[in-house]
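What follows is a single chain, given as structure tokens, in the form predicted together with another copy of the chain.
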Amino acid sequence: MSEKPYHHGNLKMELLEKGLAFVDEHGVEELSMRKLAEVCGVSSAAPYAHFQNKEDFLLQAQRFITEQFTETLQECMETVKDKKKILLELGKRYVLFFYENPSYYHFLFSHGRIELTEYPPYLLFAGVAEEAFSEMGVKKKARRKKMLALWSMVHGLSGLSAMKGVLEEDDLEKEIEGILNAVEI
């Protein structure tokens, strides 16, 4: 029993999930629509019923993990009460996410597919920073600059954390915290 039915039933979602798992294991370069189709037990043209083309698939896959990422950050925001620490904690979560999913960093930012001004994690970070700096009495013109500086640092550090061997890994959280605290905002 359970001969494969002609209609998969949940193909789009499975393509995204298996695709991301594949990227996580072998990297983006290795991913092909045909292999992906095979992994899902489906013919090589089947994915094109759900995605316009490979680029579209990659784009939607990026959205998919960006949503997860954004949720992680949002969760972090709700957990941390201390408004003075929230920027640091958010930064830490940001960096840690890419430490835990190194291949996602390349996947997300390699191909210039992301429009920063529509990138939820950035918008979220920018919002929190705006609020925090505002409360700290930072003047309006300076806020944007500080925010960009901080975001650049956090995002740049994420790139570092995605490479093995740069950060000290025995107490990673402390390491990240130390680096982010090494400059005064």
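Having seen the form predicted together with another copy of the chain, I'd like the form predicted on its own now, please.
Just this one chain is shown here; partners and other molecules are left out.
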């Protein structure tokens, strides 16, 4: 039996990325630690240096995507100073993140592992929306409904963006902005 070569580089990142691609193509049921090792070209023991088991891999993959998604939204908040544009810009960044990473969208939201009221990107988005709506004079009772409507819209548009032909790709940001502006806050 030939031994797999030692892996140089960031094996954990490669395991996450290739594991997520495998799940996207074959489904979570088909994933095993052995298959994860196989797609990365490492020994069957190598994934265990980073993950206890398949469930641990799935949890860490969810954390990995959530951290990247949260960072994307936080970067938006740091660069957009105009309070009137922040919700639109957050919505665009949300959709673009999942447009560029459609397997992340499918992985996160098709397994029912997320508790929305504890989900960092949602909490960040909700906090910004609450502040913006307050400044706009939206009554407290209406703020939550408006925020959920906005979240639903960008979330749904993100899901649609993974389908071919839904968004015009010539000027994707402009297309997304036009769709988001089509609904009045």
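From a predicted model like this one, the values you see are computed outputs, not experimental measurements. Whichever C-alpha set is largest while still superposing within 1.5 Å between the two forms counts as the rigid core. Positions refer to the first chain, counted from 1.
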{"query": "Smaller rigid part, angle turned between these two forms (C-alpha superposition) in °", "finding": "31"}
{"query": "Core-referenced Cα shift (Å), Ala45, between these two forms", "finding": "5.0"}
